[in-house]
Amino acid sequence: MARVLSLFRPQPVLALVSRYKPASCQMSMDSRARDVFTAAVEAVQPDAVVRQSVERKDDSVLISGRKFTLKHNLHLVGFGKAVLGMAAEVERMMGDHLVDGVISVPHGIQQTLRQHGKSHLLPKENSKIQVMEGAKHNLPDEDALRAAEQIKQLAKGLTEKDLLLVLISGGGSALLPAPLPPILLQEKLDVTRRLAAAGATIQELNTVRRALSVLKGGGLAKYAHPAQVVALILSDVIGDPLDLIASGPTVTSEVWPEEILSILERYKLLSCIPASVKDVLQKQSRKEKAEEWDASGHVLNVVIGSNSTALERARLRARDLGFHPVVLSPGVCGDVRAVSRLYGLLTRFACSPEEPPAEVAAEVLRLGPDVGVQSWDLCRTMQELGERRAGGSGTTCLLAGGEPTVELTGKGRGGRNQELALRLGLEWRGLALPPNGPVFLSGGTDGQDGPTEAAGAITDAGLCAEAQAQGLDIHQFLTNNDSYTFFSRLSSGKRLLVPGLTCTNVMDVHVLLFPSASNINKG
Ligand SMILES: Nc1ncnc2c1ncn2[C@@H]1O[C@H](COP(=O)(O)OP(=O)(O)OP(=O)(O)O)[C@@H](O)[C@H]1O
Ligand SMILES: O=C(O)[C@H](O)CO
C-alpha cells in the first residue's frame, strides 16, 4: 500500500519539467539548426511554390489578383533548375487546358530525381510538356541552344487568344542562350566565363548577358506578343530584381552599349572581345531599343519565391522548436571574411557575460555596406540580442539568408557556406562563450555548396580544439579554399550538411542559435 501511494506523491516540479518537456528540448542544438534549414529548403519547393501562387477556379486561374479565362489555350515555357517541379506541378493544375510546352532544365536532372525517389516532380509519362536538357556544369551549351530556340519558336506561334506561362528559376540564363547574330555561342560564353572569373557580380554579368541576347532582357515576351504572357518566378537574386533573374527574359529592359562597354573595361576586357560582340554593341542605340515596344498589359511578372520565403518558414519552424527567432535579412553578401566578422561580433551581443563596449556596435555599423545589411536592421538585431541577454531570456535564433563570396586564392574544394562555417569557427575561439552554444549552420538551398556534395556546413565553439586534436591546421586548409576536405576529414564528416538535391534553389540559409541567456550570465 505504502508503494501504491508514494506513486500518487507530489512529485518535485524540476523533476516533472524534465519529463515531460517537448521533444524540441531534447535535440541537440546541433540537429535543430538543421531542422531549421530543412523547414526552409521545404518551404521553397517548386511545387509548393506554384501551388500557394496559383488558383485554378473552374475555366479560370488566378495569379497575384489577376484572373486569366483557360480555353485550351495554355502554353507552357520555362528555364532553370527548379522549373521541372514547377512544371509538373502546373500541368497538374491546368489538365486539359494545357496545350504544349517546352522546358529547358539541367543535364542530368530527371534521372538524378527518380534516383532520389523525387518523381513528383517529374511531368507526367505522356506529358505535353518536351522537356529539354543542357548546360552542363551550369554553362550555355549546344543542347541548351536547341532548347532556347524550340521555346522562341512556340512563343513565337502564339496569337492574342493564348496565355503563356514563363517558369524561371535560377540556372535560366545558361539554359537560355540565343546569341544576337553574328555572336556565336562560344563567342559569347567566353565574355560571360571571362568576366565571372574576373569577379563580376551577377548584375554585371546579366547586364552584359542581356545585350548580347535575343532572348534575355524582354526578347521572350516579345516573340509571345499579343499573346498574353504571365511569368512565375523563383528568385535567386537579392532582392529579386526582375530584370537580372535569369537575365529577365520576360521584362523590358534597356541597353546602353556604353554601360556594357564600362563593365568590360572594369574587368580589362575591351580588348579581348570578339569583333562580334563589338559589332552588336554598336549597332544597339538606346533610342532604338527604348521605342520598340511596350509590354504593359501583355506581360505579368511574379515572384512566387525567394529568400525571404525560406527565412519566414525558418522563423516559425525555429519558433515551434523553442527558439525567439530574429531575421536579420535576406541580402547578406559580401567576402566571406567580413560575414563571419559581423556574425562573430554579434554572438559578443548575445553571449557575452556583459555588454560589449561600444567599439563592438560602432565595427558592426561599419560593416553593414560591406555585407549588404542596412544600419537600420543592424541596430534592430544588436537591440533584440543585447535585451534578450541582459533579461536572462531562452534560447534564440538568428536568421539570415543571401549570397556571400569567396575569393578564390587556393586550388582546394570548398564552397562559400564550408568556408563562412570555417572562418566563424575561428572568430569564435578567441571568446569566452558557454559550453552549450552557440552553434552556425550555413547552407545553399540547391543542396550544393560550390562544387562539392554538401550544401554547407555547421560550427560551434569547440571547432577548432576538435581540429587541433585531430591534426587538422585550418589555416593551412583556408588558404587553399579546401574547405570541404577540412570538414570531410574532421570526425569523419559529422559537421557537414549533406541534403542531397533539393530541387530548388533561392541562394543560402544561415541559422545561428544562441543559447539560454541564463546559462551565459550564470556562466
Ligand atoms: N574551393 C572553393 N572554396 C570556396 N568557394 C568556392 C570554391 N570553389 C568554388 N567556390 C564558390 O562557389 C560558388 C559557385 O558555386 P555554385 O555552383 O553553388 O554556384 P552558385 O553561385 O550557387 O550558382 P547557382 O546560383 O546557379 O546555384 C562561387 O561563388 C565560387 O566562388
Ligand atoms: O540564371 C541566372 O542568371 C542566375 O542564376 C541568376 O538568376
Ligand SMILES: Nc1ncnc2c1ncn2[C@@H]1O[C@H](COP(=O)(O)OP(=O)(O)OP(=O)(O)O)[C@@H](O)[C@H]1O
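Numbering follows the first chain given and starts at 1. What you see is a predicted model; the values in this text were computed from it and never measured. The term rigid core refers to the most C-alpha atoms you can superpose between the two forms while keeping them within 1.5 Å. Compared with the form predicted on its own:
Relative to the superposed rigid core, residue 397 undergoes a CA displacement smaller than 2 Å between these two forms.
In the core-superposed comparison between these two forms, the C-alpha atom of residue 239 has shifted by less than 2 angstroms. In a rigid-core overlay of the protein, residue 155 has its C-alpha displaced by under 2 Å between these two forms.
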Contents of the next structure:
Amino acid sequence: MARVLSLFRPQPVLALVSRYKPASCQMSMDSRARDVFTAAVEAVQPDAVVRQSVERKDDSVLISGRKFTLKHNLHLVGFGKAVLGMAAEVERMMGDHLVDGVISVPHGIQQTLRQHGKSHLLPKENSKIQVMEGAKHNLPDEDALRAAEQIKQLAKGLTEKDLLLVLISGGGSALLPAPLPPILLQEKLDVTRRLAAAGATIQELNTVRRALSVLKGGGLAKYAHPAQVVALILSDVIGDPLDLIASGPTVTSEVWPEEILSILERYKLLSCIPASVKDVLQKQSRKEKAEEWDASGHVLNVVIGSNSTALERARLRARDLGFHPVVLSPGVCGDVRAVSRLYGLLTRFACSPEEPPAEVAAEVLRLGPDVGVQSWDLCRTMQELGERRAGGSGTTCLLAGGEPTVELTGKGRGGRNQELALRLGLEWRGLALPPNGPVFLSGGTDGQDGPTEAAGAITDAGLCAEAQAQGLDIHQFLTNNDSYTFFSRLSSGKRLLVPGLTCTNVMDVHVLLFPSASNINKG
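To complete the pair, please output the form predicted on its own; the form predicted in complex with the named molecule was given just before.
There are no partners or other molecules in what follows, just the one chain.
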C-alpha cells in the first residue's frame, strides 16, 4: 500500500499554480455547476451527434471512416427515446436519397416536442419516414409490436443494392418487441418480469430476451441481409456494450436453448414459464444456431454518443468557467450509499489542508469495485487531486457519469440522482459553505430522475443545517426513498435540477466542485 500511496505525493515540479484563469463571471458555484451539466446534455443532443458522426459528400456518405454510395437506395428504421431527432437530422442531410423509413418512438413524444418548441427534432411535413408511437410507461405494448412488425417488413424487402440506416437510443428495447411465435407479447413480458423479480442480472435478462425475440440479438440485421446495414447508436449503457443497447438488434449473438433453460432453472422458474416459451426452446436446435448467417462486411455498428461524449463537453465547459477539470469515470454504478461515501472520501482527499491520512486513499481504492471504477482511474484521479491540493490555487471540477442504483425501502418519490445528492450532503456536514466549500450536482441527462419532474439535485455542506432549520428529517426521507419530496420542501425547491425535456439519454452526470484546500475548512 505504501508503494501505491506514494503516487499521490505531489512532485515539486508539478506543484504549480493552475494555468487556467479564474472565471471572470460573477456566477455562483451552484449556477456554474448547472452550466457544466447543461453543456454535457447539449453535447449529446440527437441531431448534434448525427451531424458530428455523418459526413455527406455529393452522392456518398462517410461514417466511421467508411464510404457508402447513395443512389436513391437509403432506407431508415429506428427505435428509442431520441430517434426522432436523429431521424430528422438524417432526413435533412440525405433526404434526397431516402426511399422510406419507419421509427418506433415513445407514446406522445411528438406532441411533447411541439409543446416545448423543439419541432426541429421532428421529421419534416410529408416526410417519407413513418412515425409510430407506443410503449406507454416504457413498457412493450401492442402499438410498439405493430411498429416492430413494420420495421421487420421494411428490412425484409431490401436487396444488396440498398443501404439500411438503423437509429438506436435508450428505450429502444421496449419499442421493438417481436416475440418468436407462438409466444405472445404478454407471455414474454411475464417471463422477463419474473426473472427480474427473482434477482436475475441485466446480462441474464438480455440473454433470455434475445433468445425469445425475432429482431433482437442481430435479428433485424439478419432480415435486412444482403443489404448494407449501418447502425448509429446513442448509448445509455455503461461501457457501451453493443449487444446490450436495445438488446442488440444489429449485433449477432449466439444463444443456446440450453443456456436459457439453465437461467430459468437457476431462478426456479422452469415450472411456471408459459408452454409457448417451452415449445420455442425445445424446437431450437444446435444445428439451426450453427447455421447463422455471416454478418461480417454487411453490418457496421457505430456509437455516436455516450456518457463519455457528455463528460468531454462538460470538461471543456468547466475549463472555460475557470475550473481545473478532472474526469474520474463514465462508468460509476453500484448503490448510491457507496457512491456518496466515495465522493465524500475524495472530497477529504482533495480538500484537506495537509496531506490526508493514508487510510483515506486506501478506503477509496477499496470502494472502487463496489462503484464500478477501476483502481487505475482512482489512482490517476487522486494523484491529480493531490497535485492540485499542493498547488493551493483555484477550484477543481471533478466529473463522473454512469448509473448508480437505489435500494428501495420505502414508497416515497425520488430517484438515484436526488438520493445521491441527499446522502452526500450528510457526508459533508461540518465543511465550509460555498464559495469556500464543495458543491455537488447529480443529474440524469434524460431530464427525469425516477417518477419526478426533476433530473436531480444540488447539494453542499449547508444541507443538514438548512434542513434542520426547516424541520425536515433527512434520515426519515431517506428511509422512505422520498428525496424528491425533501428537495421540493427544502427552501421552496431551489436545490432541484429541473432542465425540462432534454430529448436525449446517456445516463447520469456528476459534477463536484472542490475549492482550494486553504478555503474549505473555514466554515
